[in-house]
Amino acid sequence: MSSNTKASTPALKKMFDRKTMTDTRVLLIITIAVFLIMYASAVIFLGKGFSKPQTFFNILNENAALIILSCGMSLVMITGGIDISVGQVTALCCMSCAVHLDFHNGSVFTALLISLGIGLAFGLIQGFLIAYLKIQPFIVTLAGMFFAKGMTTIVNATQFNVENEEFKALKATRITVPGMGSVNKAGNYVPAYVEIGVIVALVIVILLFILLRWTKLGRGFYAVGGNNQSANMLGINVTRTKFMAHLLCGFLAGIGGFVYFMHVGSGSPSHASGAEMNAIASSIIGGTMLTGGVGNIVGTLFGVLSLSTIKNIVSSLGLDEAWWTNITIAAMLCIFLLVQSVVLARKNRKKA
């Protein structure tokens, strides 16, 4: 046995010991088991198009901002609280932009600050008024999820694409995967690629993950969202925490608006209705639970991976109605919250 071999057998013994077995690290290892065994058997039952490296990567340049979106509404949902007006903010986020560029002649770095403005701002103000009065994050999102519907069709009640030239040249950029590629019909070779929005919410993901593994606000997170007594009872300033929750969701929502304006290209009223939902049903899927104390970044994404593979599976088989894909990602959810309701149990025993 190789010594690379015989260092890795501990690790994985760690990982599956029971002793060590988080509801974190359970849920974390269902949601890529789920995933995988998806994906398997799409590329097995339905075909090669699922066998090619660019089905994978169109799922994510598709699914980019709805990865960030779920990344901000996990850390929401680890401190137990929720935001649904994340997919309005994105909707605000890209007509402003649209606009900004197009009717007053503005650059893509002043189109990128307007949009961080934005989701800082629906951050800072949702975060004060649940943190700091004490107000439920579901009254306050809802009337942030409203107040930015609104706000949208102020700015522009139409739908139109972006033609500022330097912004068409971001958006057409593509990043090569190297030795990905495909050969088509033609016999010509395909080279594999991602847009840049997927290399962003890559690059959040891991530095959200670090955040809630190995920095103290992380660590808060999580306490914060098991008990909140216990969590003042340790020193940590609970509602400082939760601000900072909604400050960081707000704030990953402005970035995912402009990642989510690059792919589209234009400016609508319509821009990502449902993303809130979407956003919710991933961070479920991706392990992190309704009543706090428990999630995980990486979970989250393999929860949008999770998503938009059971919509392509229902498409492939035929069924284009609308109704099947919601059939089909409620009985996900239906099992998963299942599984959490058990995770769930076994901490009470736990404790009992």
Contents of the next structure:
Amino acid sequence: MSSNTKASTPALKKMFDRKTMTDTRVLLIITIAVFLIMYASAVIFLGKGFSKPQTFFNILNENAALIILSCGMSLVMITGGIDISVGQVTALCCMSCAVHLDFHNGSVFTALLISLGIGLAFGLIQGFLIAYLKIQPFIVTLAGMFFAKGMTTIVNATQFNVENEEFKALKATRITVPGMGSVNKAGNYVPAYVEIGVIVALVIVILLFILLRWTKLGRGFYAVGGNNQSANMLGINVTRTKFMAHLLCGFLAGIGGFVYFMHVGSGSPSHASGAEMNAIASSIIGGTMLTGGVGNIVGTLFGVLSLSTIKNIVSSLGLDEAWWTNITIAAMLCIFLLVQSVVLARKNRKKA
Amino acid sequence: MSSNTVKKQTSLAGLAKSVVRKQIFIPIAALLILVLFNLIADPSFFQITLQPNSEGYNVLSGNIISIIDRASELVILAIGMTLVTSASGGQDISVGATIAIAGSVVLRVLCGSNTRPDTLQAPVIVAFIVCCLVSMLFGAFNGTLVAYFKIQPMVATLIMFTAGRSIAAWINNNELPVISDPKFAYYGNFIPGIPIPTPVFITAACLIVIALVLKFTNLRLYSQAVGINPHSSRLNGINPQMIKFITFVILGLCVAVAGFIKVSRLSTINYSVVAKDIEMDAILAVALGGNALGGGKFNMTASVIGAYVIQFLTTTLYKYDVDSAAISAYKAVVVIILVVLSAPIVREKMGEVKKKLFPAKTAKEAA
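Please supply the coordinates for the form predicted together with the partner chain, as a counterpart to the form predicted on its own shown previously.
Next comes the full complex, and the chain you just saw is listed first.
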């Protein structure tokens, strides 16, 4: 991808230059613009809730895990694969941690290790099957999803809240955002806060941004997704790169699982159901193409934000029924896919 | 004489080899393993009895009958899914959601504005036709995205996957209509006087239709050509976009039939639960049939057997009191084992190991 080989300074001027207007950048700009317009119009037309900074931070709080999962998904999608097991792996992590904390009197640290271990194990096995045995990613991760789903019920079939004191303290930890806040009804100033998960998610976004932009491995992801054979001829180890992408995605699912667990504080087989589809949708809205080779972590972040802003707008419009949320998300997905399709057609025309 | 026996042996080995190489071998082998397992564990699994059901008619009952009956929807879906996989090189993940839509349409037409009518508001055939048209419309929507906008099938159908159940709920204003007329239940259960469940007949009809279509039209040839190389098939005068579009419409029709059976079984619908995860099972059926999920050649019989294998596995697991939610874990293990064994790289490696273990035999074969 030419946008990555060139340094992006001076950024703004170059950003809108026709020559450097690559697919990645077009899609990224569209995503960010859509999010800003959507949020701005929500503030103007709906007012009340949306003008408070806390509303924005609540969107982050609720979706910290989804951001992490979507980042992993984007990595895999950039290499041209897909991982639909992440949602159920999250549920499995939650349930295992909850059982470990409450039934086995475990500590929070070992729970974290369990969560990361589960994620790594899934990433390792799925990555091996996909990269080294060359089995279709969809089938492998479909099986992974089924397996995680079944294992969650085998570990524990019912929902329960975790009562571990150490964990409760961690769950209640709030980090105030300096300079942000609002005045509540009683006239007191309430500072805005975020949960630990949000910090974790943002750190991961930054790390992955650096990984994709400035490391050999990250460049390899784009190369492999863009064209398998050329990447091979360039001397990139395609198999290992694909393996690494799936391994990272699994590991991120483990982290996402623990972050989700910190947010909800309970274990349930129905946790994070459909999260994989939300993650795919966020990645697509964020400008990652399923054909591989095109994508951006920052876009994914904005994809998640757009998706959850839409949800909030729909519910604050008074359309409480769940079906409206789904239909709007689907419509949004449809529009973004059509935009991608047009962009791809443009690219193909250029080639020819 | 000794040379004669050697010849016989090699020809036998060759025969075995050609059987193993056949695509249909995978699902049949899986089926045989399951049958064998059940035979050893509990031969009464295969018992079929003629018992009066709740309405007093004598009907066949037994695990085998229930497998063939319950697999109906899956088999019908597998037909469409195989075609879509072959032509577009991807899978439709929205079938479960569109079954909900199809079922919802059937109930809407039959019930009219009343959610609990005493009599049907329209003939069943009208409801069925409307349901077919609506399902084909949604199939056409997916097909348009895939064929004309060139979006990957899995992603294009993600849209309907997300919105489908919501649309289904919206069609009936989020109410759950119930049909009390027993005649409607005939299609999903038993027709009085006939001991075999009706879905079996419907499935048989679908299989005959698709067999005739594949035999007397160019659908098989064209969809395989498009799946293998859309560009060169276009150069040969096939319209790849049209073929992809048609396969999605056919899948829509299959979804309509499956949805019709599904609502007829219960005479009502639950939007969030009906046909849940059936898309995964349908894709598994195609994969189990040894069809390339990346498109191209397909074997319809193998897919259909694959669908029965999956239902067989599910029923077997239920019999051993496996929790319905935990079943997926076992299914996943079975699927992984099957896919790993059929992966070309693994087969190659196994061949090498065999050579190392029996160098003399392979040398003889080579000679």
